[in-house]
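Given as structure tokens, the chain that follows is alone and in the form predicted on its own.
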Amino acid sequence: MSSLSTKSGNVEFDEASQKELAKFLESENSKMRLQQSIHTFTDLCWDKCVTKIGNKIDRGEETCLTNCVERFLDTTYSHHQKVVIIYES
């Protein structure tokens, strides 16, 4: 059980909450920088891939942008093994 205490007003963790804390922040910002990431190519496949806003999609533009979230995926799936292997090394 963690466990923290109040000096001058200030919180203090004791060391397994900090350990628990530091975790959860670099999770959140893990999921930040996905979102960023996600919306950001959302936004350069949709300029890309769509010329005209109509009811539908056409096939020329899904297939577009089939490709463009496959190309990033690819390249998110990548980076992250070169992470990886660096991490580990």
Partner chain sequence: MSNFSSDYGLPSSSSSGSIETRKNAVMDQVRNELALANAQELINKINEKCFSKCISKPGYRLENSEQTCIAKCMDRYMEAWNIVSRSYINRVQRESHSQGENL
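Could you give the coordinates for the form predicted in complex with its partner chain, as opposed to the form predicted on its own above?
The next block holds one chain only.
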């Protein structure tokens, strides 16, 4: 066993690999957060936009879903702005 081995003796990586793994985990983590947001938005916008179950999402529903995401983010953004203003005053 090399001097790089950890306590468990199973995980030994050199510094370069450790850095690469850390970078990899960071990017996977942000991908996961992105997907989590998409789950939340789909949950929310599904209830607002999809009323009947057809053979396809129709134009109206699609527009509604797109607008729903946009407006939700606008709302978040405007709340964020307000909070910033409150904190700064």
